[in-house]
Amino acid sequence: MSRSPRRAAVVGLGSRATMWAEGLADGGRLVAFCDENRHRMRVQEQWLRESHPGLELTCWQPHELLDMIVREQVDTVVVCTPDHTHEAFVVQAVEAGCDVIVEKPLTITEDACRSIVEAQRRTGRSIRVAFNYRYNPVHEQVRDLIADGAIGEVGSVHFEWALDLHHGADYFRRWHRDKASSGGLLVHKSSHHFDLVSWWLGASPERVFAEGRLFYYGAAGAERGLDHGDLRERRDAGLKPFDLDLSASDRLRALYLEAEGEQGYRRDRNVFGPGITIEDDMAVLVRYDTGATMTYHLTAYSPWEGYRVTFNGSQGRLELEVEESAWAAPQAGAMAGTIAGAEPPTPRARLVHRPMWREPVEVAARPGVGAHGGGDARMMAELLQATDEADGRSATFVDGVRAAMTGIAANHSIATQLPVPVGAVLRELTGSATHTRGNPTPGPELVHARGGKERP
């Protein structure tokens, strides 16, 4: 049985919200926007009306969220706001009787995770997390091979993710540069990767240890002579490799540059300037409840973009390498085009199965085409159907808690230089003693079904 959201609202109208707004408008389900920036809402509405001339929707401020839900009879809220605000919007929405789809990460602190869990238990509403990497076909291949026993019991995982000088740098010029807003890259970005490993292994983290530092951006880069100053303050002509000229893209200019007058938020901060409190080089060691360990490294200043993940098992080894970009061209105009949503290059993927005592076999890898390996389109097609039954691929809020808490524990470990025993906290939060492949086994008090409190 499935039930599509009949009347939906999008909260947070930055660039990521465009995808959700278009998908909901295509199905005739979008009825409202909610954002503190009125200009940004008007821009998104104008873009939608170009492809949906008959579209009727209303625009609301965050403090009007509950009024919006009641007056517009909203049954589904899509949350695309900065990470530190997710908790408030998710809790308010489910308390008002709505189901929620929330962009990753679910939230950025343990207390916020606890608040969301308690709200879900009280209301029984559905909360789904947009982990689009689950929908990349090559990731499903990996999961199927492991589930079918191709390498036996998994003993260890090595996972390296490289963000290139376009993608990686971009986190250091916008709100993500502030750990209080984003949780740092170990929460904001790595929650994708931590979720994949839990999903692939059918495992939940027990203990986390991490190291991290700001190595390349910020003052470190300035000391190396990489800093050319703020583009808006410089008087010399020409763009430098790390400059982002918002005026060079119609979409970025409309959505951010022309919206600065209301809140003053700048999308193009100097990546070597002051105010950066997140790391750009991070190493994490995780032990899971299955006994497997993972060594993980995230680099945000790589000359290429892609990732390598290796699984060592009792009956062999599985290796996946995906190259998303071979190198980062220095042209700032190309950077603006990439950030504005230009079609990414087709990734190259290699998947190798190395069984014990036999020759290795190269498996025909199926990397997805499009944003996030085609994951965005496939994820939306599924999540906007709002199926009642979990299919093992869409992520519940419990999966969101598990991924976020891995990054939160890693941040705590960096701060204290101590391992963090996160397993007990996760069992308390999720109400489950074990994690089965695909979806958690709920404890008696954890409600996954729809229903719960209805709107007044």
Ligand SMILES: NC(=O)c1ccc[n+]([C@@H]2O[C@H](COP(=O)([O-])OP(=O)(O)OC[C@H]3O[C@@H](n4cnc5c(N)ncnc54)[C@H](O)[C@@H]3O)[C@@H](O)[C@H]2O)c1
The other form holds:
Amino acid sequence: MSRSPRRAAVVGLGSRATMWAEGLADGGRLVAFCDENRHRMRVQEQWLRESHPGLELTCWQPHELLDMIVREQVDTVVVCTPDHTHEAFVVQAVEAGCDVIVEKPLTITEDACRSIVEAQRRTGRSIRVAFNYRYNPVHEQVRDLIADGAIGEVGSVHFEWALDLHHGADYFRRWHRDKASSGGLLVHKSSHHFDLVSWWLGASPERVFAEGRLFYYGAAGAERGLDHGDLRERRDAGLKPFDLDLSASDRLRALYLEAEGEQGYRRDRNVFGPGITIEDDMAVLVRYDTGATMTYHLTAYSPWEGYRVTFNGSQGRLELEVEESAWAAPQAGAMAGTIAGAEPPTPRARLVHRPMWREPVEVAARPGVGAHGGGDARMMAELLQATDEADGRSATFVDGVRAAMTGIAANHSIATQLPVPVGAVLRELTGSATHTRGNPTPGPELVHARGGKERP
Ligand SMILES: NC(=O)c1ccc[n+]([C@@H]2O[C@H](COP(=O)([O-])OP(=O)(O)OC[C@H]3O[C@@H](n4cnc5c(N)ncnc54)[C@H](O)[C@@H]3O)[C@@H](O)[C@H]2O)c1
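Go ahead and give the structure of the form predicted in complex with the named molecule, now that the form predicted on its own is out.
Up next: the whole complex, starting with the chain shown before.
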């Protein structure tokens, strides 16, 4: 049982934190900020004070986290730092008696999953993962249709997710480009998708096989002649495709360019430059404990942004196609700086039910308004106000472990070129019962996969 936050702190005051800080401040529940970058934290604080003039808020450094919790009587910590740092903050916060809301992915390694599970067991505190896609109305509709038996038992899922040249490229400029920081897109991004499939099917992954490579960005793109060099080092004027001019957006300039002095972190690295250790094209095959399989593909260099997911069932087929809009623009111009704080256009969704032996029916997709198909607003309302997580929708740490471990296993499979029997690890970690059908093929033990070291 989670408590409704009354005195909350946000750790990590970058782009994503804005939504949490505003939501908590609106409800008068925000008491503290914590970030290693004082400049960025101050900028977020100033912005928030403009919209919430009476706000009382203190700012802290990461090593002061426990002091902050005690002195500010914090009951809930919202973790919005880069993915590889989540574990430390989640564990410290629950050990100090707080509940936690953590941005996805829960974490990026098997060791870190284990440490979070152990801390939760020791403390009994609530750890919820902000899987906002669960709150997209059309995703709930899919879950309801499957649960109501519209297509019978699900035999397989075919899931393709395409990130376009705006959104996809942005992962190759930021800390996400380093696998040791983000776990790669199979953990950082796909954990959303793996969580959705587990949630839609009521299933847990049993075995994972994956292939992946850096196909478009990095050296490969440079060899194709796409690389115009680093914008900051180039002598010729004018923006080229894939350049991000941080100075062209008030928001990006204040949050990132003017904050570089402290840690030297650059948010605008050349997407074709050196140092990228993540993949941009990934194929995954998952077998679930229900017996269902999933073929999954993520590409980060598409001219179109959206996803298609098809469920093949014993009594029919369900097809969902959603066109999403990029809201991270590479160049100065109309869309620059819309990475946070702006309303992206509403995605277009098409949901088709094809029963066996009957005419297909286009089902009116439940509309969602705002970021992530309306998921963000609904998630905030629920996570910040609900007192009970047993609503079947908010994601617990077990869901977080399941989604993260699917991606971690996929990374391990890419590195070893072998299938990974992740079900055994998940049973050990989460203690959840499974209902496996058939005989799992023996595979390698899932070792403690660590970021960039595991790439071949
Ligand atoms: N659910 C979603 O749709 C969604 C969307 C965007 C980001 N996210 C998640 O939110 C988190 C933050 O992403 P972002 O885009 O805001 O990143 P960001 O780089 O904009 O912000 C990260 C912040 O954390 C701070 N930080 C870094 N290391 C720290 C440390 N050790 N201690 C304290 N502070 C530290 C940085 O200074 C920065 O202010 C990530 O986990 C990301 O996966 C989720």
